[in-house]
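Take a look at this single chain in structure tokens; it is the form predicted alone.
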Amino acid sequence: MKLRQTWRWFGPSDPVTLDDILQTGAEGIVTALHHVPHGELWTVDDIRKRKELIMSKGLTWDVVESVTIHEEIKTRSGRYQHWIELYKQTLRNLAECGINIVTYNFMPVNDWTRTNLDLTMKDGSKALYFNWYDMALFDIYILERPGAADDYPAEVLAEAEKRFKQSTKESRENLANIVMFGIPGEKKASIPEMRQKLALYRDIDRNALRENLVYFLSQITPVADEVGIKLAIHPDDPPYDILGLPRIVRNMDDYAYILSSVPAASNGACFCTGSLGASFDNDLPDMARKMGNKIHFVHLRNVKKDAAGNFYEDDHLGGDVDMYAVMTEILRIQQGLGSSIPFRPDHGHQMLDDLKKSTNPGYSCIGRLRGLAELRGLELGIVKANGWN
């Protein structure tokens, strides 16, 4: 039994079309209704329209990524109970349409964060990159977050100051746009909006944010259990506190807390090797082994870190993540389940003809196609070597 091969698609405006995806070998689509504002209801009509569009090309809608959580739920303030009720109804509507895996994250304010979207690799392809020096430059000198300088070591502060003095207005604006890039197809934040959102977390520390997540899960998992939906929380990306905000899905201890605090059948994980692999402390094969059948969805990508913790996204079979060991553990879990676990080749280098095109950062076609091909080959070798069907 092989893993279910899926592909992330950002909807009709995605430069990579469903016709393109059909040629990659992917069987299912991972998508979301990105035009729906965060927290608002996904109607059955909207869901069905998207599903029918996908099915018209001979593909299936396998995973939702993501049903975004309203910020008032994360801060447990304002109309948070209202947004939770809408979230419950969205889950019911998805189940009614036959979609039963929902990925989400609990990252406050900012989603995945990078400081460079087109790092040139040795072969001329382009990769995503996270650099602490540029992150500090943005945080201290562009965002001007109070107390930001206290969050960085002396060597990072010195390099950030040096880079700021050498920067131009244009380069600073470019860096700000990259850090606040967010999800393709969704509204981009401005500096004033970012400051306003950060202010909401002034009195929310790690423990408070954890409690807010557990409360949210205690509210929605009974509905998910009832309608047969599997929830998959995505790890923080990067798995470090940034912008003065706590990150609570970074390692095995965090996952153990989340899964044990709400022991519902629906409560599970999205196992993202890129996000988790950006930490020196995470042993990914061991984490997969410990999570076991609580892994409901898998993202496979690789990262290469330097001594300072800066990292770029490497080839899928390159980098610091032992993809062979991770894939072996995932396939072993699947053998016990007796059903396929969906995975997607996460991110990919912009390369070959895609270098001449406008693409969503990390989500150009050819780099992900290369990754999918490599991962499929790795999977076949592991399955054959172990005598698995």
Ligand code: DNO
Second form
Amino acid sequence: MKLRQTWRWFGPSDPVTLDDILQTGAEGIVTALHHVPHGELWTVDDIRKRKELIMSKGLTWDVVESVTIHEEIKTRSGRYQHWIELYKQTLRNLAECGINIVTYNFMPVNDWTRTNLDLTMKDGSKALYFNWYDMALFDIYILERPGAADDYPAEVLAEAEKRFKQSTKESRENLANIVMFGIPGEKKASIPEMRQKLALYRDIDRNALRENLVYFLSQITPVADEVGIKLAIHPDDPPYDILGLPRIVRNMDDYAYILSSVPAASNGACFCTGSLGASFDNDLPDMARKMGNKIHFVHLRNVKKDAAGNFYEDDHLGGDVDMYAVMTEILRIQQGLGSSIPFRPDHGHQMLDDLKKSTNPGYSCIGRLRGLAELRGLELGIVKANGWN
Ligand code: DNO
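For comparison with the form predicted alone, produce the structure of the form predicted together with the ligand.
After this comes the whole thing, all chains and molecules, with the earlier chain placed first.
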């Protein structure tokens, strides 16, 4: 049995339309109700309308990415129990509409973080990039987080200071917008809002955040098990502590802790090779082997790191991640299952005609289409060579 080829769509305002997606050869859609504020209930009516829209084009809604977790759940403060009850009801509503894989993350404050959204590659295409010097520049000189300078090595501090001196008001605003970019179609944070959110985590260290995640999972997994939903926690991107915030989904130890602390059938992972591949410590094929059928969803993407840990997003089959080895492990897991694990080509370079269009960073059409085509070919080759079908 093969994997299921899916495609992330940001809803009706996505410049890549459902008609476009049909031509990529993707079989299923990954999406969310991005207009619903974080934490609020997804109603059956809203879910059904979105599902019907997708089905009217001959596609299916296979995976939700993401039902975002309210910050009060992550910090276990304020009305967290109220938000958890809403989360449970959203899971029930999704199951009622026949949607049964739900991706989420437990990154404090920010979702994925980059410092450059259009790094020019040798071939003229553009890629997303993360650089510690610009991250430090943002953290120390723009966000002005108390104690920020203590979190970076001297070499990074020196380069950040140099870059700050050369920066302009406009370049600093631009950097802040990139670091706080968030998810297309969702509310963007301002610097004062970001400071307020960071303050909520003042007393939350790694252990406390882990406990909050385990509490959340112990609350929602009985519902997910009952209605047949598979949960898929996305790793932290990048898999490092940033902005003084603890990150708790970075490597195999973190996943082992999360999966064993709440041993429910529904408790599983989104295996994102781009996020996990940004760490020198992660051996991805080995992680896939260890996680086995706890992998409920897969993001395939590649990264190229330099010695300092800065990284850019490379071609899907280029970069540091051995995509052949990862694909082989995922397909090996797939052979023992009765249903297809969905994967999507994650991010892609802005290239060809897309360079002239306004696109969602990482989510333009042609770069992902190239990725999907390459990954689909890789899959076919591995399946045939192993006598799988
Ligand atoms: C970035 C994405 C992430 C992911 C969420 C899952 O492109 O992979 O934003 O959707 O972290 O909750």
